[in-house]
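Just the one chain here, the form predicted alone, laid out as structure tokens.
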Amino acid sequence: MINYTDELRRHNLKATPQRLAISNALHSYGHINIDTLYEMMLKKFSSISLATIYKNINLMLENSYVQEVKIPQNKSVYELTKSYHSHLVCTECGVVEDIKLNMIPLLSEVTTSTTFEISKTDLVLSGLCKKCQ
């Protein structure tokens, strides 16, 4: 069992009760959007606001504890902190998952072909889940 008092404190963030909870969220169902947050906040907390969870969010961003993951034409999720990977997205049910690709060879292509100097890549792949096909 993850201790997420011990993982909120060494990302520099207050273990309180609803930075707890959405930890636990998020572990649990690994991304999730604000509105579905919200309302498993609002089971827990009757009166927390989406006010608190975004600035709890937000402040967990800040912090690298947790990480959004932006979906082209939906809601950004968000999810844990974890090591560097990319994401597959289906177009029908909505479904994210979790891929570890070696992009070591697309960020050479990169460099190569052009001026930029890469900092951040952000990987989210469109498609039907096995479920949906």
Contents of the next structure:
2 protein chains.
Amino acid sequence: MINYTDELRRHNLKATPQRLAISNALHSYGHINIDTLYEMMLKKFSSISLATIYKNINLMLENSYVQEVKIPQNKSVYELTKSYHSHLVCTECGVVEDIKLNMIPLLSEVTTSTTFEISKTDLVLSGLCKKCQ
Amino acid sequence: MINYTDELRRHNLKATPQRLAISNALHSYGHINIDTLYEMMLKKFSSISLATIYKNINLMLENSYVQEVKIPQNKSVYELTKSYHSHLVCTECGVVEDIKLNMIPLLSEVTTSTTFEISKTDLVLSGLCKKCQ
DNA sequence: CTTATAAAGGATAAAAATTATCCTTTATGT
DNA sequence: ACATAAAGGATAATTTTTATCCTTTATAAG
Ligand SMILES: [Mn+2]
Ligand SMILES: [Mn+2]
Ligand SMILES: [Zn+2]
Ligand SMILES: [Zn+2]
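Now show me the form predicted in complex with a further copy of the same chain; what you just gave was the form predicted alone.
Full complex below, order starting with the chain above.
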């Protein structure tokens, strides 16, 4: 149970009990979608409103406290903002894992072949996790 | 004005006028979201139903006739299925471009560092297009 | 060229997802 | 402790997507 009070404040977010709980849910789950997050939160706050989940996630996104990961043919998942990484998604069980990959060669390939100025890269690799193979 | 009758049938889709028009809209736009596609189609079929757009795009997705591209902080766009490629997205004007990149080195990096068996990779590079820099 | 029929289209209702509103409660700075 | 802007809960409204129902049509068989 990490205390995210300071981390929330650093992102200009008031440290409410609900937000602290969301932070911990994101931390322990790693990647979580809105519905699952809502279910999780209901266990702790039996009367929490779904609107509170949406309002908080959206605000946290604006303040770069959390990040959205769009999953092919599935709902987006959210995670606490961390240093750049890519994602592995199991098409069978849905598990999402982080993976650090060196994107430099790829990005320099882009530089030589286009006039775009890239500032962000989103890479999602889909396949089967060990367990589902 | 390409005739997509055969191409539709190859994917087990009846060649209706609406589907032929959707095919041409996708071809000429390259990448298009549901709303824009609906507006386009309304010009040709003044009484086309939005439900027809959804039903067709979903069926075309199931039959691999079209592909979805999830765009960070924006609506998904759709395109006629073509050989593997990545995407460049301009965060200013929203334009989406195709780019062929060699993913082999990256994928072999994945193989050595995880037990996942990758079958698909989705890469979206966001930044500024020439015009918007 | 008919005809039969499963599938597709249009209109619209229903459901699901997301956002807005309103009033009460609370985190935080003074 | 107090003042206040912001957040939470309840719920309405809006937006997005899917389902339903009936009519029309693409397609294959004869
Ligand atoms: Mn991650
Ligand atoms: Mn493309
Ligand atoms: Zn799995
Ligand atoms: Zn641009």
